[in-house]
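In structure tokens, one chain follows: the form predicted on its own.
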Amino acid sequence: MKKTVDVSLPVGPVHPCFKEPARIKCQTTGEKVLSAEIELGYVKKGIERIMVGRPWQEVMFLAERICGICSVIHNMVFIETVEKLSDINVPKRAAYLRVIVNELDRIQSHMLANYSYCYTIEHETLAMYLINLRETAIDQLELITGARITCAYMIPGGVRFDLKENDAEKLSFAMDKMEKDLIRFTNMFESGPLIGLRSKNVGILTREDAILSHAVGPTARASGINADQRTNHPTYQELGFSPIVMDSCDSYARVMVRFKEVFQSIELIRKCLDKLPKGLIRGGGVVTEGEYTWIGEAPRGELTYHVKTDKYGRVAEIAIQTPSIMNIEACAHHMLKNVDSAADVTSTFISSDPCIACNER
């Protein structure tokens, strides 16, 4: 029989270009890769069982920390799931409130993995770029919340912060520059001839596959999937959200996707400072016995919280589903099947926006 497999290529747990351990084992012939796995499992964090038996204001703190890159959505997914089986309504400046917050959040994790796409195709100038150019956003979280990473921002009936009125305008003026510096940047990403060559047809995941593996969120839209829990937010319909597609179905296209939705979010951040009502930031309400479901938007896709909790308002059962594992299954099982070159294995799955620490919660 012939021999079909030359090299049985391991990329990882630890690399240069990964944010946290995953090892990816390709099979290639030559500088063509065959087929590929993803092998998780190294960072566990058990943190689904430590919740259980403690009450929403330690649980809180704890949803928040399984992803230390979107720890908003987390907060926002997990109190919002608490508010519904509850019946605590939120304020309607306190929903513009969380809308704003969440937004920041999304641009910084997006300005994240596009500066980590950058720099595995070697693009060193525009990753920099791109990380400084988080740092804008970071410091807008930090401005409202009082905290750049884990903020805590969201509990039931409300938000912990109001936005002082000097805040407003001078999260405005930062949404004015980050738009003005991220208009050069995304020029600089759709011309530049290295990246075309390195992201345009490559890791192709075609909307057939997507649907087939169930990916979200960017990976998904950007073949062509016009999909996004912030339509069934009733805040976000109230602003006019619409998701933003490509049909490309390559690398580039899910790295666009993500820059196009940055403005997206600028937007949508202006229109909540344009349209937030004076008023009260909480409601008040106490977390009662019940269980729900809720799915929110995180920034790499659906993030499903499901929580049961007893007559004493502590958590019994909770469940959670986060973006990360379908679109790994897909890197895996489609985008990096038939990759022309093995030195696009780590672009390609880079380019899927991976974190494994919301895998290993």
Contents of the next structure:
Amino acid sequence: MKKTVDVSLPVGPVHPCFKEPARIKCQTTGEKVLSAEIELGYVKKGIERIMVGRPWQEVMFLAERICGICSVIHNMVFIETVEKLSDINVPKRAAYLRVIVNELDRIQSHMLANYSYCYTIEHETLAMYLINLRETAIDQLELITGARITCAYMIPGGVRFDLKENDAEKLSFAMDKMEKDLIRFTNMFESGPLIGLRSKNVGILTREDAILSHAVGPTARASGINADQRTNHPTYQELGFSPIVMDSCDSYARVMVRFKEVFQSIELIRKCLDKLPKGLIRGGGVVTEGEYTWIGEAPRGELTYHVKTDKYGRVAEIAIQTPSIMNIEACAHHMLKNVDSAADVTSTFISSDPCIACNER
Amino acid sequence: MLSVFCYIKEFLRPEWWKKFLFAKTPPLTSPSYFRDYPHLTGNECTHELRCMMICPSPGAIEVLKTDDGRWEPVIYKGHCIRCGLCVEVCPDNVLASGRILEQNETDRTSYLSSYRLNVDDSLCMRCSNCSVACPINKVIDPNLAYNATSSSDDVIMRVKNSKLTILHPEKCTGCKTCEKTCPNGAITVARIVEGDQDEE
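In place of the form predicted on its own, the structure of the form predicted in complex with its partner chain is requested.
Time for the whole complex; same chain goes first.
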């Protein structure tokens, strides 16, 4: 079938709703969007090339600086890969502390994504509430690790700092407060009629399309795919983790999956604080020669690290696969097909939570 | 219509009014656990250079001699990424940043580091610049000169049988002087770091 295109509408690269630069080229007839292309490549860093030949101490910090929103998981997956290839064991307490910090990072990332969505559909009040709630999560990260975004918390064989007695109390108090606020905000999102108009049945990504375009993370789970790499992680298996799946396939489902995952993260943190065993937080271990691939679950989906080291503990080869590229693919080819209004383009794009910095390493 | 009620309900909450009426910005102070740039604690630096060797950011820290002859680490804030590794690795607690020092004391954690010297034979031209420049070699054998006329085998490295041989790598302190003086870039110093915690 031949498409009749009236206007080719460019969105971006610099757009008030985008956190990072990307360009969407839409083909439209009137208000209806027929198809879209997404262009990246405005902030390429070349960080993988910089990593090669450096010792793990430097690569650990470079990995954190790939993405400013999900920095903890980059650190965690790189360190776990290095541990696996040189057979370093992690003490039990350190493994639980890692889960706590990782889940706090997931909370702040999901809050930013939902803030961004609410801002795009012009519900600024809820957006403001959510970005304030994100501050609470970041304050807890600062309390535990001493830094807000680039925490540098994990090292091979454990973590760098232990919880103090007051810290656990402060953390559980903050979790209670956060849950109370979040219930209110989730109700606002669920019951808001204008939010429903802008998000329900907009940007449909069916289960088949999601499988075709290899969508990952909350985007895939909102389309009814039960896939989460945390189920393969030994510490999460001990905590009894099961992923959250919704099957309405639209922007509303993607945002709601993130809200529900924040509740789940709060529960996981509480479980960790209850079960937290006593003992060492740092075992010894030297990084040796080897090669390994390990997959972790970033806030946006699967994050793969392939690392090869030489006998001095320097990184000889590194390959990173970040989650967002598949979600952007799904967004360009399936979600932005037959969108009824040009105003829904940005909100649909943001609902898949694209992370441009992760892709342009 | 429903959203109007939502807003009215939101604005009628006493918590909202409390926030609205008693809003006051607290003064800007960093909390005690905030990992700021490292600062000096006043302890004496013994010039072990571990902070320089573990620093992941190039050019962020340098240990310089002050006018009264003491060694002192200098932090260049433009390069520093505030990871705090220099604070954690220093055996004399010269630097401090946030509560890293007290955490290390309560957890009894530390870094153990050793160094390996690697010589690329295809690049090395046996000029023995590295052996002569090495400050440890100078202390062990002051007579070590060009073309390695010394016969002492206690030094870290020297040219032996027309080949640069590493004799005692465990004496290396990782100052990288050999790496800097080598005209061909044939010798490299690799550090091996192990995070460690004492058991009770």
